[in-house]
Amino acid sequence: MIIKAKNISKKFMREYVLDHISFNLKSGDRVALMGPNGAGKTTLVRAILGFYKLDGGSLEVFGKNPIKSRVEVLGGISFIPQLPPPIKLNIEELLKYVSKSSGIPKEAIVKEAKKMDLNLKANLNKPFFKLSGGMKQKLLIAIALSKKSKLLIFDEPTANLDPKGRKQFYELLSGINRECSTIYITHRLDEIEGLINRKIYMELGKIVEDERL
């Protein structure tokens, strides 16, 4: 079992954001999570990547706490964030520091980039944070490939990207090993139907519908 969450709440300012919800994801399920904003998505990946410490119930990501064994469940798992981080080093310092602290070899990353028609080589000294907001969204998804994780989410990894850059990120996605798992936060249920097999909406904290597809 990749995920396995029974009961869990979380509050903030004595309001559920996550309101005694339970679900279980398995290896190969690609899941569309989706659900107005404030229905608790984002919270409940935060959750599952060992952020938050839950008010109720019990959390397992690959059979561990993903608090106490946070380093280990972090191991397993590749995150796109909607929102690019300030990254203050250049290409080629980010390149080193990922390579070094996740075993991923540079080329590698290099590799999946220039299937999005990032060309990394060519911008190895400039800084992150100066990169466009497409070109960011692509190395943290050439990143992220390149890790061959066991559990990939993305939080509308496509939202930086022009229609060619979704048509791409879309094909290499339609590439990855079948039993990876996969969660996306996504209002473009559309582009990513050939993708997934289950979707799970959310409202004010709640799981209201969990689909199989």
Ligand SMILES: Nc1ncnc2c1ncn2[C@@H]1O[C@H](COP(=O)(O)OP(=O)(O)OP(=O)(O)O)[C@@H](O)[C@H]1O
Contents of the next structure:
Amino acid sequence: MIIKAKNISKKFMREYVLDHISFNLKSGDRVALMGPNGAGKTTLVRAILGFYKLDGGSLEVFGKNPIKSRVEVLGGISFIPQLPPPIKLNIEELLKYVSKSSGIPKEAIVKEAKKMDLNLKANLNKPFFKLSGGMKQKLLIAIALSKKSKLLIFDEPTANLDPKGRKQFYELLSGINRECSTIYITHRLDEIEGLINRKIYMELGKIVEDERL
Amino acid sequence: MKNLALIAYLDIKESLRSKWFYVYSFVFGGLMALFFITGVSDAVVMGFTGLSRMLLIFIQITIIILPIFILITTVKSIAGDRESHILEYMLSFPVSLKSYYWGKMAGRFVTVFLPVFFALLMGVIFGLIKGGSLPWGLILLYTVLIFALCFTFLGIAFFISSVVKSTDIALGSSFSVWILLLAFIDIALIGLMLQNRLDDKIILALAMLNPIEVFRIGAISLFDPELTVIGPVAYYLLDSLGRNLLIIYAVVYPVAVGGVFALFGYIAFKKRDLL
Ligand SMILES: Nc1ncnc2c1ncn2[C@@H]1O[C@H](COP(=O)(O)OP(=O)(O)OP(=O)(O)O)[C@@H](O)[C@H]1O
Ligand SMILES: [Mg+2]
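Can you give me the structure for the form predicted together with the ligand, which would complement the form predicted on its own we have just seen?
Shown next: the complete complex, the earlier chain at its head.
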């Protein structure tokens, strides 16, 4: 089992943002996580990454507590955030951080980026935040895919990409190992329909629909 | 702790490119240069040799402005990283919170300590060029004091950044801490003493608890109390504790304060929501 969530709750300012959610994620599950703005999708993902202390319930990722065993759990997850953050490190430094902390060779990231027409070698001294929106997104995708994780979590990863970039991204995704599990937050189901085998719909902190396709 | 050095190294590289670092280095380097241009270092007044006098002025200004520099730049960058979601991304990699927190602090320490230390060295080099004997004891003491000063206020800054989530409130808190500590240095204490509002013992205790005041007293402790206008509180402490004990206290106490704050900051960082 990749994720085992039992009755998990998280409150912000006395309001339930995750309201007693239970679900399991098996290896090979490729989920489209949908729901209106503010439904709690990002919060759920952050709980899985061990960023939030839960107000109730139990959450296990790879059979471990994501807060207590953060290094082991995060070692198996690739994550792309909703918006590329304005990281001040330059590309070379960012690659160093990623490769040293996660054990990915830098060349693997460079190679992955090339598949999306992103030339990292030419930009090594550029601060990350000075890249164009699409280039940032591509770099984050390249990092996520070269990490070869058991679980991939994408929070609307194509928001900044041009149509060609999107197409390249989906091609890359269809190339990843079928054993991998993916959580894919999106508002555009049509784009990823071919990539997923499960749909979870959230509303007001609850899972209101969970359908296997 | 395996990624601690990596995180420290990257933080240093990031700081070296940032604007605050240039302003910071410029202020302290410029201050020292200014002393030489204006000839503060040449005059022999009230029994000081020129260089000692200049170093004393340098350290006294440093004790006042270094804390606010450290507090503001540190708090801004750490709380800023959280607000701009940089922290979310960086912490989605398998690094332990221990490595991250202490690595950041180690990196920060290097970038706040070195420019001030180099400014001090610059003074020493100027002194060597001009000839005359160098006050080595004083130089060593000030190096240690600057080290302790950086550590103390970094600890406090890391604590504020961990506990307070928004940049604005964190900046406000930093400023309040600084003003509060400044309000209770010698001048204000004399006022209280003269008015007889507070018991003298309380005033001395206030002085001993305030890291800025402790640094001030430490900085003048090598000078002859009879020659210097050092303020009654400092005079009394120097007189009753003795020079050596006072110097040890002036280093150990602030470092302990910084260490305790840094540790509480780390506990808050670990125990609370990261974002
Ligand atoms: N750190 C926080 N403090 C207070 N409230 C928060 C915090 N994070 C999220 N919230 C609130 O929790 C709710 C869910 O937010 P979340 O970001 O999980 O939504 P989402 O489903 O990802 O929405 P979107 O589609 O817009 O990305 C929102 O009402 C939001 O205001
Ligand atoms: Mg979201």
